[in-house]
Amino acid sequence: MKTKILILTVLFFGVFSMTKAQTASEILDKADNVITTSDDITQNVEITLIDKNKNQQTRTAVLMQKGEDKRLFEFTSPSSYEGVSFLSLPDDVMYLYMPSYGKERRIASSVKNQKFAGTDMSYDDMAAKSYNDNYTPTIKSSDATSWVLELIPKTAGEYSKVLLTIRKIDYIPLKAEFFDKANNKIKVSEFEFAKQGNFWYVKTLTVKDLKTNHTTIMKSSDVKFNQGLSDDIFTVRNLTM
């Protein structure tokens, strides 16, 4: 009797093992889901430069988004960074636009990889893009607490591959190391999330380049939920109002 309730409890526990086992594409997708649970954002954003003699210079901005695909990032100071303004749309579709020029400039496909305004960040990164729409996942490892998927991009980019730790408790995604086409490392963020009545959003995020040794720190304050943002405040023509 012993060895049948033994067997039953082996059998029992291995298919419940199975029934919880997840692929990296379920993963990857509620993580998705995670930052982008509510219908749209508005966030204040404190941006602090460090290079690597530890010179740090500030900047604000205003941060929208839309659903999944669309964002509006708009300097708010210094006076020298006032308007310039970066709107990412469906289909990969991106603007930058500098009041000192007078009107937008579309972002072309070879310099989508370029630095935006001085930061850490490139043009790409600063997109509205979901994980599992761009990326292929698998499972590079696991532990008690986080797994670590390996993210190959669908289409040919700044980088060969992504290494992204998701903590397993509640999907939220803690780190992303980039890796360029020779297989270096060459940054890497950390996002610190924080929860707002139902809503998870970035609260911290700190990207270090390894080649420069600069620091990009962007905070976020002020942060609404489900405003009801206009499909015309993510326009061209808005842009340049």
Second form
Amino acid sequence: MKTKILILTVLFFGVFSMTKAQTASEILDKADNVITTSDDITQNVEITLIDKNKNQQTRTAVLMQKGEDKRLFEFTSPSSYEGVSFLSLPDDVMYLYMPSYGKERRIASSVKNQKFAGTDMSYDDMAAKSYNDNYTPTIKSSDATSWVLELIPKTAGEYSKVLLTIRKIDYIPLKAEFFDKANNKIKVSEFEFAKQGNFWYVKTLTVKDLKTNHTTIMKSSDVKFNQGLSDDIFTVRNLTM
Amino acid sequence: MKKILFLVTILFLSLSIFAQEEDKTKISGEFITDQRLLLDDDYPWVWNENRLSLQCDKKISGSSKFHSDVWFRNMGLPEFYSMSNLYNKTQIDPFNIEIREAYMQTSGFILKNLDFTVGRQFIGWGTADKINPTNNFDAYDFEDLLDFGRRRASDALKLTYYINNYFSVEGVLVPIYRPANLPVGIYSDALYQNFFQSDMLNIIALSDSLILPENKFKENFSSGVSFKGFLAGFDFSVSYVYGRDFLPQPQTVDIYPVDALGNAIIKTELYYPRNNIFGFDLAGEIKCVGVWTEISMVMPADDVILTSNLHTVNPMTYEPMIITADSIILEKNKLYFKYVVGADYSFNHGFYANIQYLHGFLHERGNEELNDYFFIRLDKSLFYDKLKISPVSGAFIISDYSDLENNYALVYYPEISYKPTDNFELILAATIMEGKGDNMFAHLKSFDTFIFKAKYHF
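Now that you have shown the form predicted on its own, what about the form predicted together with the partner chain?
Entire complex below, previous chain first.
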């Protein structure tokens, strides 16, 4: 009995001291690491768009990511979107390739906060970016199971702040709430993570635009880690191939 | 006709061969119907186009692909004047087939960083919106003048060497010369007037003959090289092209007066002069505004001289005589500049604005002949891009600043598009033109149109 109590006490104080000791930046850094544990990831994505009248449209895409900051997203259906590709690279560089146009086009900053292909995500949301590199975090609140971090963008953009809920036990992000410049909550994202082997990935991402009552659900399937994706995939050259 | 059947057979054989292979052959396409009527008293029908475009994409290996795009079209309005015409289906139901693209592309050709593309392909140099003065390989496709940025692909060999992720060098060879095609339907006289207009004469009959380049490689080919890069947040390229003008320039004009009132018959010969063209383009953003510029510096390889022959009668001897005068239209090695400057910005709530200034339209040549064009477009997207309205869209053209009242054109081109589903789009639009003087759009002022289009992707 004494041994059990001792273990529980050690565990309690251990967790308590661990949580107390961490800064917001450290927590966010660990959350970033959970999201990008593998060197690369390839997955099929099914995107369901649901409007306020519950009408649904479905799109599919392939998403490839290498490291924290290289991502290629290519639509595979419907046919009007097929081949439309979005490439995000380090230093906030983004390209859009449209087969009908025949060449890539760099995405200007004014476009980055626009909705991406009819979804509730902006181009900026779609880019591969670490939270810690782009936001300054502070701990807004904490309970037994999660932290809520307030993230202030390092450079002015679409949002004035983001409230990110992170699960304490494994640093999994659970929810992100986005606020506009007038401090109105405009969008909520909910993450459902799954584990495959040693790696976590976002199995389902639900994004709701609170103004339009429009929802985007992205579901991942056929997820593959560490396939040795070449850097050549994440190039403008590859967009036209 | 045999040629068309042959091409279609080849196309379908290719498709069936690819279809038999096990993977990654994709057939996709689009159907579009484009119907226009004049905003005139009787609302006459002036444009009827039903186009089925079929695209075939085949990944031959991880680094090679084949792509083709073929248009099958009912194009034009029925023309029949006698019973005999009714035996001809092409007159009752005009159709044509056009191979827009058909090329093979290989990545890592000989060298890891070298791509090779052969076949009918868009070279597509330039970064400006629709009008690219530095694209001097893909011939102008003026068929539909309202779609004035449209080009025809080049039958070309293209080598692209990627120095790294930011810089590349591209070389292009187009062995066979292909000129621009002129507008059809109600727009057919828009450019034609620019070639043969005369203030002094009333042309009652006009004939022309085109002098094509000799059927030799040396006379036909166009070639060029481009260096592209990304520096300080801007995409840029510098280029050089040695090629022929896509539009013919008059070489000789024979004038046959028929009376003393200025009525005359004109016979003219036209040819396609050679040019050296230096290009530069830049695209990026300044304070969140997308900006671009594109400049072509055209240097005629030879003097373009117009010889005018006035066929008249010697008033003393009453014998026929010819009075000849030469005038230099374009001087050898004398540069003229055509350029575009543009900007766009995406506002919140789905507003998008695009403005562009163009000096020198596609058919204009020589410093004195280049007009100024100001384009503007304001789009508003609604309901997650299902509905897009363009209430402010058009152009303002100035052909003589010193007499603006009599030398301008206004083009208003509002448009509404609605997508009931992802693959289906309906478009309603109108063109309203007003103008005076010597510019292409002023010539079109009596052709205000209402446009209906429906598109379906598959």
